[in-house]
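Below sits a lone chain in structure tokens, taken as the form predicted on its own.
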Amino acid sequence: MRVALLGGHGKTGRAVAEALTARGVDAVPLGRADWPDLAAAVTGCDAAYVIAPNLHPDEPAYVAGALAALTRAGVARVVYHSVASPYAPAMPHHVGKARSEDLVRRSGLDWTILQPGAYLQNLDRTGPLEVPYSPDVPFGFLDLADLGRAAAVVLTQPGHGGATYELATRVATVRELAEEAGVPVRQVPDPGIHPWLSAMFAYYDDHGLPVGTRVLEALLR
């Protein structure tokens, strides 16, 4: 089996590629440089995993282009990497993923959507933790290795077409993770790097991003 990984050179793509390789699958990572010839690049693949760049200004257009290329190349199976709670109007980049999910569902391809929680690896717990939102709100955290394994399952096994799976390895607050690691934690001001990130931090401050763990447990059983 051969699987194309669109956006496959980042940490998400590497995790999925590693899990696919462990199953004896030929993983083909494709970056943005391959985009003009995407249909040619994915020809001969049995499936594709679609990861948009972080904070893409028009993710629906990116995903629409990917779906069109997959269709032209005859790649009938697609798994889209979305986000937990995609329809959260206060977070514009989440809404972009919700609109992209709609495109995937209406693509005519055999589709599955994964909605991962926040990556555990995004928190460096080797030293003091500083986050621009409350450390006391709940999150569904996802380990990258678990994401890769779940993606490999839905890409290679039957029965996942038409499914949408929210994924988390564990539920915790940032403070709980810091205490487990034996490091201090404090909330710091929003650095103002990007308006969408500021909107996300404000949402996290009020609500966190809780995600249940049972779906991942079932997929990896």
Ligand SMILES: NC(=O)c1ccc[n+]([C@@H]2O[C@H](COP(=O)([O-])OP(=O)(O)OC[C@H]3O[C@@H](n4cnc5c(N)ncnc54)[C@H](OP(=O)(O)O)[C@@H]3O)[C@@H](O)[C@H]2O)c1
Given for the second form:
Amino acid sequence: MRVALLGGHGKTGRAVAEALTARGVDAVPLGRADWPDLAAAVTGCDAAYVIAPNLHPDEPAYVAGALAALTRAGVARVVYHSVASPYAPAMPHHVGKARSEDLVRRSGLDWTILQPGAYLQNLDRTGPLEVPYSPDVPFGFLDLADLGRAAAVVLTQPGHGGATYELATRVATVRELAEEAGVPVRQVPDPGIHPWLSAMFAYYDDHGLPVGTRVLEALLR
Ligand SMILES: NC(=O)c1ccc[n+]([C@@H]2O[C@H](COP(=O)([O-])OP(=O)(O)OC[C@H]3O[C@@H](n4cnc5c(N)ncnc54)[C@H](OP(=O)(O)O)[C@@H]3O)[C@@H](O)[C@H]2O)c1
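Beyond the form predicted on its own, can we have the form predicted together with the ligand?
Next comes the full complex, and the chain you just saw is listed first.
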């Protein structure tokens, strides 16, 4: 089996590729250089895993282009890497994923959607944890290795067509993770890197991003 990983050179794509390779699947990471002739790049693949780059200015357009290329190339199976709670109108990049999910569901392809929680690997727990939101709100954190395994399951096993799965390894607050690691934690001001990140931090501050763990447990059983 051969699987194309669109946007596959980042940490997400590497985790999925590693899990696929461990199962004997030929994983083909694709990046910007492949985009001009994406249909040619995915030809011969049995399935595609679609990852949009972080904070893409128009994720629905990126996903629409990917779906069109897969259709042209005759790649019938697609798994779309979305996010937990995509329809959160306060977070523009989440809404881009909600709209992209709709495109995937109406693509005519055999689709599965994964909705990952915040990656555990976003937090470097070897030193003080400084986050621009409350350390006391709940998150469904996802270990990237678990993401890779879950992606490999839905790509290689039958029965996942038409499914949307929320994925989290564990539910915790940042303070709990800091205490476990024995490092201090404190809330810092929003660094103002990108307006969509500021919107996300404000949402996190109020609500966190809780995600249940049972779906992942069932997939990896
Ligand atoms: N971090 C989290 O906690 C979290 C949680 C849930 C979901 N997500 C989602 O995961 C995705 C990010 O994954 P990541 O951090 O692994 O990826 P990333 O590092 O942001 O993206 C890297 C890949 O995207 C390609 N790329 C960049 N700009 C592009 C463009 N304009 N057109 C086409 N391809 C382009 C890169 O190509 P080259 O190889 O050419 O460089 C590379 O292959 C985002 O959609 C994010 O919302 C993240």
